[in-house]
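Take a look at this single chain in structure tokens; it is the form predicted alone.
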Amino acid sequence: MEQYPKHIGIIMDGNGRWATERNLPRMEGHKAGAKNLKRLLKHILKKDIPCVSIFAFSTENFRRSQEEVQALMTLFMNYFDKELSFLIKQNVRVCFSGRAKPLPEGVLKNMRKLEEMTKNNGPKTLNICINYGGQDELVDAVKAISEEVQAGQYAIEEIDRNTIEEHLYQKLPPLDFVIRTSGEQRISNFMLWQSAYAEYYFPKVYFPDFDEEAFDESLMVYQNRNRRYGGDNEKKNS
């Protein structure tokens, strides 16, 4: 079967708890899943999938230890500026999502190369959510609506639905598949407006560990889904 999300998510669960049942250090279980990724992205480019949005890192997890947050961002700091650079080769347009606040300037400075880099590039998008949250992103995104009906751009009543989406983060098509790797099964915050109709799959296996295998099992159960989109069609969506 063909029928391939045009968007998919994938929330990168179990990295720490990877390490934890092999007696490393949780750091370990980042940098596995880090390589992991690298290895998943090839797999992924090589089918029909548009867009990809991952999820690296919320607004949440710098309640972790000071420790394990520092060694993360070093950790992105070299990953976006090394591990990803085969994008720019595949022509493959790299953007972020999330605060820059409190980011450390190298990860940031490394984050808008990365973009410049690949702005020109497409068809394909990898959008890659750091220190980002759902609701924040919808709060930004009320602030700068209203920002814009204080200066005259808007009047209230022709606020809709494309008013919010022109003010995400980024400019992306709906989410149709979410993966979330470890077993949970919580959306944890992740792209809130952009999956309000996505499929959800939560498989027990955690994200180092999340091979090219089980990544086309996962689009298996995607493409035996009957999506409704609150309808009552019976018919399997192309």
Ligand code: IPE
Contents of the next structure:
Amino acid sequence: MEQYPKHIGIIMDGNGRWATERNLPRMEGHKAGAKNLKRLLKHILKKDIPCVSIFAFSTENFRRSQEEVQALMTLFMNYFDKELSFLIKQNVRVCFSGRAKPLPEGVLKNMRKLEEMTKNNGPKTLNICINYGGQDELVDAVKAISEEVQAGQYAIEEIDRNTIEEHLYQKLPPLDFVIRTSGEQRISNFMLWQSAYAEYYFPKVYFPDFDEEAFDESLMVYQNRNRRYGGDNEKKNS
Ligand code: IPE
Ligand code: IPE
Ligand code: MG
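Follow the form predicted alone with the form predicted together with the ligand, if you could.
Expanding to the full complex; the earlier chain stays at the top.
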């Protein structure tokens, strides 16, 4: 029987290089990536994969040129409003992970709108990481927990893994499988807590070329991994 990951993460990398190799401005790569994402999501939704997290923009991506950041923000604003509206009818709940500040109000407004319009959908979930950093997520969780301890809601001794999980940006299952396109073999601050026991895969293709076929090939890689969680169990994907 085919084993599907319950939660899959996609670090959508390589848009810039895809464009540069074609002598196009970097933004054309982001547009091609956005177009590919829509097609890919439709494909993934047909499969028995309940939760997908995508890395759209890291906190650190604000270090890019003002021109690129601004153009990306405009792309996000329109994308959340129009391109992802098909998810409303597809019964997918959309949520976001990351800090609100300093995202522009126009982007935040369309994020809230999409969240609101899909809040009763489910059980499938699309989690979009935008202005997201895995370390910042843990910093924010520690701050919230400290405030609750200070207010006397529970004692330090009572803090366990569940306490941390309850204070992450979203309540999601652990990541089973993380794909990063473009050949870079690093996490770049993506869902550090959630990926503790994730399997990783680094296909060489740039994200705009990571099509349905490439996704299915990645799934086959996952299905052949042997997950042990620190034990001595040789069973695959159990
Ligand atoms: C990923 O593509 C998209 C974002 C980070 C917003 P890049 O823009 O990082 O593409 P490369 O890595 O420069 O090719
Ligand atoms: C990671 O890609 C973030 C996203 C895909 C949104 P980057 O291109 O920003 O990562 P680095 O800089 O190569 O580590
Ligand atoms: Mg990159």
